[in-house]
Amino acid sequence: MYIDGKTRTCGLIGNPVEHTMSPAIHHFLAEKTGQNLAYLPFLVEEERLEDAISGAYALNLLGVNVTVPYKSDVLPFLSDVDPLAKQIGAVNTLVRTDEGFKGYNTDMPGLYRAMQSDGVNIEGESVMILGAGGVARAVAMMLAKKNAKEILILNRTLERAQAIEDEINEIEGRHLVSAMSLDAWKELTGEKRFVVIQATKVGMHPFTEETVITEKAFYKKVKVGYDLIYNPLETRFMQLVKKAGGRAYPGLKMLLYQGIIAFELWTGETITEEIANDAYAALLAQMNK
């Protein structure tokens, strides 16, 4: 990477940021597309978030990614918010405009493009989400927009799942989402198998032997398992899905595609599937070091 007076800067704000793989993604994409772009992580303390946003704009940053814990907190400091991000209630990508930064959510479009890349269909499918936090809520909204047949949300605290059920069913004007307690899967009869999205932090490094549901019988109901965790590359959830005969995927490709969509918004470039595949291979190589 060569830096000169014409280099445009993008970055990531969050706390912590030391673990991020985003610089590797964006520098790879910049090299492949010939963009003169540098990408840096910026650790921002909670009380300095507004200063960080105004400072990034004053310093002429082309774009900014936002990670935990600021994806919702940053909203008041933006000049505009994309309708999808507004509905989700969180942004992870800021795009420079004449008025300030406009916020987008590329996480859910990134998940959808990752699933498409892996040949995983959503339209007309019965989908189950494990967890009922902010990520699960966003996933449920994406599934609704992409015409899933039904969405079941399983969570230890039923009330949190019910809140998502009520919200999305009201938006959709129909009964699409059903909230269930975590062990209510045992009440599901018949031979139906589900696309299951694991949307909790359970199983993330270093607690790699943990999984939300341990019973082997559950995994016989899973035809495709998507774990939004990417470290480790193969979680215990994924291992159990595969052992029961299903397909399983980690969240690394979602991480890649949310970055690709952000890069496209910042630069106007269109990233081909060939470049995306090469970028994914590079990420895998880095993870396996």
Ligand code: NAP
Given for the second form:
Amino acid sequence: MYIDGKTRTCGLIGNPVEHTMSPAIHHFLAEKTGQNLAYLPFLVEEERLEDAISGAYALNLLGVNVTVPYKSDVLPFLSDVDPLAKQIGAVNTLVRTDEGFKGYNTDMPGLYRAMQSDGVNIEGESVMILGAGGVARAVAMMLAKKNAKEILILNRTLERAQAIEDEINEIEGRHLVSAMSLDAWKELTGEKRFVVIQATKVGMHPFTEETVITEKAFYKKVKVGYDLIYNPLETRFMQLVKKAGGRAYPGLKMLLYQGIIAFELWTGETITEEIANDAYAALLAQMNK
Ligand code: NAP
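Show the form predicted together with the ligand, please, because up to now only the form predicted on its own has appeared in this conversation.
To see the whole picture, the full complex is given below, headed by that same chain.
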């Protein structure tokens, strides 16, 4: 990477930020597209979030990614918020404008582009989400927008799934989402197979032997398993899906595409499928180091 007086700076604000893969993604994309851009991690303490945002703007940063735990907390400090991010209630990408930073959510479009790239269809599909946290809620909104046929949300705490059911069915004006407890899949009769999006933290490194549903019979109902976890690259959930004859994917491509969409917003570049594939190969190589 060559840095000179014209280098534009982007970065990540969060706590912690030590394990981020985003610098690798953005430096790869910058090199491939000839953009003079540097990307740095910035560890921000909770009480300094507002200072960090105004400081980033004052320092002429081109763009900022926002990660845990600030994706919602940052909203009051932005000059504008994209409608999708407003609906989700969380931003992960800030784009510099003349008035201040405008917030976007590239996680959900990122997941959608990742699924398209993996050949996973949503339109007209019966989809199950495991988990009802912040990401599961956003996934359910994305699935509704992309015309999934039905959305079942299974969660340990039923009330959290019910809150998402109520919210999305209200927006849609029809019964699209059904909340269920984690073992209610046993009541699903028939041969129907689902696209299942694993949106809990269960199975994440270092607890790699864990999975939120352990029964083999469940996995016979899974046509495609999409785990949003990317460390490890093959989760226990994915192994069980594959063992039962389904296809399974990790969340690494979602991570890549949320970065690609942020990069496109910051630079105006369009990242081709070829560059995205090369970037994914580079990420995989880094993960396997
Ligand atoms: P969150 O708000 O903390 O929600 C966690 C969910 O996991 C809740 O539904 C919770 O159930 C469930 N859960 C936790 N421990 C459990 C256990 N022992 N048994 C059963 N359920 C359990 O998390 P989040 O922010 O939505 O993130 C969800 C996942 O998305 C994480 O794995 C994260 O790494 C992943 N993610 C991936 C990307 C990417 O780019 N690939 C981006 C963002 C997030 P209760 O409601 O019952 O507590």
